[in-house]
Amino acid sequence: MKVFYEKAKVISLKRIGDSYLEIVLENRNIARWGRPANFVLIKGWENYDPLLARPFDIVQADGETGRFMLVIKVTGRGTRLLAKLEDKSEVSVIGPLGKAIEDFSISRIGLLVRGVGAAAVVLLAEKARERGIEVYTFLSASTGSRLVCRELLEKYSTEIEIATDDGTIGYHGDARERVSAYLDEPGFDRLYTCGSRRFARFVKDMDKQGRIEGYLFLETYMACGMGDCHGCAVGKATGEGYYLVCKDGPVFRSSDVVID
């Protein structure tokens, strides 16, 4: 797939709770070619502080309007600068990056996500439902105000269960407990997870037991986003070398990679 090095216009910015930001951008090439699991590198400042652009999952992409959406967790200097952007301003964008999910030869998938990790699977849920695939989503956060992409995932899910650590919304407890109740009935052809190492280890263990076919959206620091710097390496389960999350992923079969 072609990678574009272009500008994108800020259409809107919306605060979500106290930690997250929803940004809608306009760039026809990104919107047209963005697929599930693709991400972009964004830089919204003119100087070299910070030096590197920041990677974000493509949450939605509409080729007709030329617009695409990102959801950002505001934590460091780069994301704080992005949060100060104004409508109609421009950012530098590189993408779409990563290996897209292209295989939809399934009938039912599960999505186990936590925090901003939910942003990674929205486009997957949307494209799966367009193909008549059942989508069972398990959305998790520490508290209700930190649930991310809830409305979109409710829209694209056949069923959705919400779990919060403090019980403010939905199930009071660990979302893994709710997934376990579904593994045998109705079960999933595939189970994808993002946003939690605990969830990744759980999916990997269920895959090892033969209970599901597990896939991990891996999150890591990235510099180039295209496999040149090797800063996003993850160990192969065989012990023979590494994968690069930006180039070989960001989605991996859980049995293929090492999870700490």
Contents of the next structure:
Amino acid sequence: MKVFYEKAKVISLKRIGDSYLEIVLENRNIARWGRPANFVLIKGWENYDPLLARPFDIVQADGETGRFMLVIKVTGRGTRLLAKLEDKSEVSVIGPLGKAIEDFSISRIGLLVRGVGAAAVVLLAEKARERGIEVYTFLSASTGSRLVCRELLEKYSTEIEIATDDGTIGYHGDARERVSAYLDEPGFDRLYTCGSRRFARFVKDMDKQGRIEGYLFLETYMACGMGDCHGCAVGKATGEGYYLVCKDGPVFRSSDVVID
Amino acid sequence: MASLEVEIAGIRLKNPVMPASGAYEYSEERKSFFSPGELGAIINKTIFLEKRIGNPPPRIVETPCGMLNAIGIPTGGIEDFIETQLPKMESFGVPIIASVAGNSIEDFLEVSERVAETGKVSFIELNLSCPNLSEGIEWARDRKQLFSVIERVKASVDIPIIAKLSPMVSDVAEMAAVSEDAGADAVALINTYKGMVIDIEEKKPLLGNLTGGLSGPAIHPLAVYAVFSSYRKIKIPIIGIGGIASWSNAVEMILAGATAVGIGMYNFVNPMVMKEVIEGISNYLDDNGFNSVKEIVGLAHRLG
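Mind giving me the form predicted together with the partner chain, seeing as the form predicted on its own was just shown?
Then the entire complex follows, led off by the chain already shown.
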């Protein structure tokens, strides 16, 4: 796949809650070619410290306006620098990266996501709905202010269930309980998850029991994003070596990989 | 326009820029940026006789102006190299360096002989300095072993040998001199420095392998010094590697005594870096009135 290394202009930067950031960037090629599960590497500073660009999922991509959106959890040095970007400043972008989800020969999917992991599935929800696929979303967070991409997921989902650990919004408790209520009826052709190890283990279990086809969006530290550095390894379930999250993923069938 | 052509062991490189082993795959993604055929030479990720799976994650961690990697060289082995990688590399029409390693001198000999037998490789680079293998760095640390492995490979293949050395020694220039005495046609300086990051939450080393090799701009001045000090002791060409992130970093290396330069981790940050370095060296030569890059190799020694 063609990968671009270009500048992207900062169109807007919006703080969401206490720890998230929504960034709209302008770059025609990323906006044109970004597909579900693709990600980009962003560097918004010139010097060598921090040295590496940071990987983020493409949340929205609009080929007509040339704009794309990222949702970022401000958590370390790189993301704190991105939080300080000013409108009309420029960042460098490498992408689209990762293996896109291209197979939509299905009728119903479930999305089980938590925290900033929700950002990974928005484009999938949008593109699936465009193709007439039913999208059931289970959006979870510790508390209401940490629900990420809620409006977008409400827009693209056929049905959405929200769960918070403290009950501030939606179901008071674990989103897995809500998913379980749907597993047999209506059931999902595929269940995707992102943002929680517990969720990943749950999806893996359900897959193993033959109740769904489970898929994991994996997130990990990476340097190059295209298979050169071999930094983002995840163990193969067969025990024979590793996949690279950047190039073999970021989405894996749950039965193919080892989750701690 | 000044000539960028250089020569190592009688083999002409159209420019002095190449990837450092292990940091650049000849993939479709990479071809999006420029063709590897524009480089002076190309090199593979080190192969052993057997397939290797590499180290458990986490394998990388960022450090100030650098990164530690503990990848552990996951590669397909000699068969995979000959059948899959080599045809791909050949298609670019530039000299190929085969990076090889082994767990014993016999391994080094066998993998080198098999690579040389293909007749498609211009150089063999002996990776004597991987800090992520239990015995990896030892080859470049022990004078006798270093001499012996180079001498024996040199005697058994008919293509030039490059010794990739470690900076984790008391004097890398001494080891470069040992390599020259043993028959190496060139040395590649330097491999990464062994380092560690502790995860203060988990209260244990962060990397799966505990230690990793430090690369990136942080080590550039150390690499320049390794090249500078070795240039005074040896006559064979030096390939300067370590923290090159720009054309000016590469020019420094050449002025210090490198005939060519290898670029590693910065390919991760700037996918265009090698092409920018080729153009930058060319502009530097023109701006400073030189006709050939060969004129500036080791020029920093005039006053030193």
